[in-house]
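In the form predicted on its own, a lone chain appears below as structure tokens.
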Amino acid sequence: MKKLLISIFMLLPLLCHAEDLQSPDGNLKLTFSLTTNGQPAYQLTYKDKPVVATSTLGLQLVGGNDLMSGFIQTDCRRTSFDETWQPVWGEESEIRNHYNEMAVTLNQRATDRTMILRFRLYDDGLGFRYEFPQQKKLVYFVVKEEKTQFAMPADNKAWWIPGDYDTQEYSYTESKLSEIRTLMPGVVKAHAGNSSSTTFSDGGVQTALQMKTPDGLYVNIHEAALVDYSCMHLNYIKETNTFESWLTPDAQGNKGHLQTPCQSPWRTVMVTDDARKTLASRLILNLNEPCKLEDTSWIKPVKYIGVWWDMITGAGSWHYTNDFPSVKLDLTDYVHATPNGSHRANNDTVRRYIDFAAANGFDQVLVEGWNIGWEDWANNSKDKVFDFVTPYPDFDVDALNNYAHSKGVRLMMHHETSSSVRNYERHIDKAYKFMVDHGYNSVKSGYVGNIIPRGEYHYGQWMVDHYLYCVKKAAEYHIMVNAHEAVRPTGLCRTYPNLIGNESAKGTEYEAFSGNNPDHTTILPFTRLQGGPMDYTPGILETQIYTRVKGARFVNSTLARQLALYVTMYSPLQMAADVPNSYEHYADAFQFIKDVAVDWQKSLYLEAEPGDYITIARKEKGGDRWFIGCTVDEVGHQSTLKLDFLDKGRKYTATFYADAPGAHYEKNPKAYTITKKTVTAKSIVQLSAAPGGGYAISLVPVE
């Protein structure tokens, strides 16, 4: 190790003349400086232990003309903010943004070009962008390549997926720092089955970074505000043991093109000292801009069910027939085809999940599969593929929809685009439209395979603006959206609370394909949740089950864990992913389902340890209750809960759902029991999480 740290001291470069700037607690400290060339660079402590080496910033461009060097000083200013929002929908009611800001404006003298780099310091991170003013000698420049770098004092831990321009559904790995370039080719391979990219580099990850420091402080690396710019990787580079940004290119290998006004998303540093702290920061959300909605009355969390689970398992299709792949988008092609038998977005099964959704308290029913379309829907590269209007022969549109508000319950819309993204594009308008006249009020959309326009990737510029501009037209039609396959979150929720979803990492999906690790949901709030909520798609309550692919395999989950993710993997909008058989024979578990809350007025982490175990308390908002969630790796865990987060002098009584004695996500996954007792705000538990495990607890006031 010393031999390594030696090696980046040879490597840094002078320093000239420095700006520091300090967090409100003043325990994270910041450091600007320009090299004796002039390129920009930056350090970050906290309480005085290092947690970036001095870094360098700055932009190749196309065409040479780079904005990496020969720049001086012109203006330092610096200012504090404070203020307390309320999110429409949240973690918490309200959230405080408190940070020290330094703005540091350089001119680069051989070229006349102006760049202000933005540094925000709050208590729990870093944010800084790159800012390019409005200016005679730069109008319109194209990025070969952002050269942010973040070099590590030492070889922390990491929790690391590979870098990939077109999906994050990839298991974590986690592995010290100097072992990633040695680790990932076999990562890549295993994963090689389910993804149509490669990695970029053999030392690529993506964003949010989990990381733990050899003495104890946890740093995570990802960026806020991601809007007309290309998604961040980072290159890690283990000679010097530094990332360094790596951006999405397009078609064509480039970047990004700009036009000042301009500027970049935040690249942000969180730095906490207690894994706690890292699943309780806003750091991320605080980066984006207020909400741009005027009326925001119409957004509201949603709890549902949905005809899925027995089509992804195999049971059931989402074509209607199998005569024929659709050469074209009519629907007497389909009133004359043969139903294969299996097509399940029919008018008897919806109606049965709309009964089910009424008589259990669910606000909607996702259909998948109603419309034209699916016959010849994937891996084609296809432009023209669905109109997203035209239901299948056996799906009454109308008819389906005054059912469902007969009985109290909304339809939520499909709209899977097979990555045809101008075929979507040119239909959005009417397929919105057509929403709003049968009374959908949110819509999943999906972008599985290869984007059109060909060569485009999922995570570069091109579709980071289509992504944006989907969530803004449907704000013009009151409609939330939930996005998969799409990029991953960076706080743009805030901005634009209608998007109150995403998918965009491996979800209940893969247990009926290749299966999620245990560790997998002790791990997501680290790292992709920071950006924002997933649709993990959780309450598989049969844990036995028979795939088309896979034949008879098991979900990597005790039945009291998938309890507990109504908890601990935090989304506005939470789905009871399995079955109603399954539900129906498993009524006492799924009451807590049923129970649980979507929104909240407050969060708090009791236990946390990436990779190990999470257990987080919440109280909705707008009444008294709390639930308690917990979710543990291969191991298992024990807890001991003091309940003191809850009011003074007041009883409870509590329901645990918790794992039964000798319950084990493989060999007794389905062992869990209920008990039920009087608690108070002196009560201390002490709970069991069998191994691939966790548990589940309602909090109701005693009246």
The other form holds:
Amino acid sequence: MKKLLISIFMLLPLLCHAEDLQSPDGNLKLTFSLTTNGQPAYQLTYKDKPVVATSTLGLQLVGGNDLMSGFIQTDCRRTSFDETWQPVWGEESEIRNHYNEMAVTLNQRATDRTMILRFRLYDDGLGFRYEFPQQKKLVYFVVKEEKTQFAMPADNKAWWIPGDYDTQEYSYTESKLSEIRTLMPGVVKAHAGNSSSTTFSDGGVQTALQMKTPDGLYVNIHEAALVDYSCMHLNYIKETNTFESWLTPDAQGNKGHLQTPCQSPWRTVMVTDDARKTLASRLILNLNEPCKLEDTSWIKPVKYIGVWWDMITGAGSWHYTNDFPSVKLDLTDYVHATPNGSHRANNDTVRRYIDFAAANGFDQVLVEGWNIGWEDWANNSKDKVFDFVTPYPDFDVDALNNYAHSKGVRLMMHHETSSSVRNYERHIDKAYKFMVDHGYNSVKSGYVGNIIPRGEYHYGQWMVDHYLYCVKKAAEYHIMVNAHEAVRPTGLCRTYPNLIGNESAKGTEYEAFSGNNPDHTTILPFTRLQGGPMDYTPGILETQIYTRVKGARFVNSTLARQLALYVTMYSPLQMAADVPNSYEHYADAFQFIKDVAVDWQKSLYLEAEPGDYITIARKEKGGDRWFIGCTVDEVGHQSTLKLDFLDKGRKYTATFYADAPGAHYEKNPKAYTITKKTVTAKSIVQLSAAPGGGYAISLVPVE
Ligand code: NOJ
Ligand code: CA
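Form predicted in complex with 1-deoxynojirimycin, following the form predicted on its own:
Everything in the complex follows now, all chains and molecules, and the chain you saw is the first one.
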């Protein structure tokens, strides 16, 4: 009895006032409470199983006067919302946004400052944020640290990458939470460009963090609508099995400069009992504001090739000459320089790519290294590095664009900023105008290296503001943006659908540097892709590559899996990343890349387990074809797929692009088979994916 009393006593003082909220289906339950010292707290259950144990909330401010405790509740409002909206592009043509909401108004009596905690419960998760209304006693404030806790009730399994203020380009580690701190020091920094990427603590991880509880629940912590605030990491406190928010600092070590009225991004906890439902979740998009662009008719999904892989593998160069570092942004320097012979963005090569794109139905051709400044673009912390408008002498911008347009193809612009962000903002209007004047409508931008202004980080508030500034400005010029090395996305593409892609994770380029783990693409859709599409750049069919850095090596994937990624790695922007010669060589397999759609009416998640396998079927928008992709880890996988999603009574020609018997990502990656058969909604097909392999299927109705 004494024991029982003590444990009740230990629980009770924490909770003095409680408010409850349920998800529309009643499975998720949130309890909000104030502790005895007036600190906000919450807990979350799914079908009565604990998902987040009682966790406290609040913010520490620079100069003291924290927003942590001493609150009383002055109001609590509940509402419900149910609407279906149509994304400009997406995994499906309609998205349901259905939630119950509770907004709790709190007043800190000693300072008379007001803060609202807004909670939204969906059937597949929770979103909550801090809101700071306009008020006399709270106008300007500087965040020292946000103290949002996520107390984990069990030693969950997690797929994580270490905390870093500058990059997400890491391989995932699969471990128990209790092992994070032990494994962390062994995690090698991967990023090619950043010399001073910072791991903030030996226990921090990045979001989206995917976990699986011992009860078999899939729990994912991330954030939505990261606007004018710094990016959140999670510090893992082993003693209490708790994650705590850890914001990215600015150059002065502060974590955010705010002025009321304002709010934090949404903190999200997605919960499902089936990994397939995690992939089907639209929680992050739904928590973002509806589209703010009035006219979106100019935004179109893009399938593209690029003058790129040759440079990534080290055969070609971005820079035009080896003669000198570019001392100033002046074309006359280059006109007298000796070409190095390996500059790929030259008229002949680009014409060859334009011809190839036109012949094979691609929309665009990316050309990197077209503009002056690449001789000393990285690692010098050089402020005035590119001007974004002056082509090298061997790149005739007018002639090449005219040639492309005459063939129904566009060139894709490339703006590597080398993180001299001040320099980019100085030039951005001219640069975008230059694009419009020459008929470009999409830009791949990049942020390799340390940020200028020096001391800022890729994920700080200043940079978060910069990325959005570019996206909004680009929209004024009807330009679509695909930003590499930018902060990982948080669903802002709903509000600004001209943000058609981001990198913000280890992409295919790492196959040329160090190799991606064979299970990498079975994890990314659970983590990085929750916030928005990734320009993963799949399609390396010549899986045996020669790189200047590593010599001969294989891409860590079978050839068939490279095709599957066009379906499993959702993006409205898909690159066929290999060189035209490879596609000509593997023309039968290349057919899938030519055929596959980039915009979808419907997506069905047929099989999924993070770190093991993902199989997705998608129906194209505006047509009746279906495409299926499966990507698996180093173990391999057998699938039995029911095709009952096909139209009843209709016949389809199914083309199977599969790993051949004996295929293996390391030992035999190029063994593939292509077979055709007629199938219907009654068909059940058996498929086998090799270790590090996968398969792709196209299903075309027989009229
Ligand atoms: C890194 C990007 O991810 C890659 O795609 C690009 O080619 C280089 N930066 C150069 O901008
Ligand atoms: Ca695995």
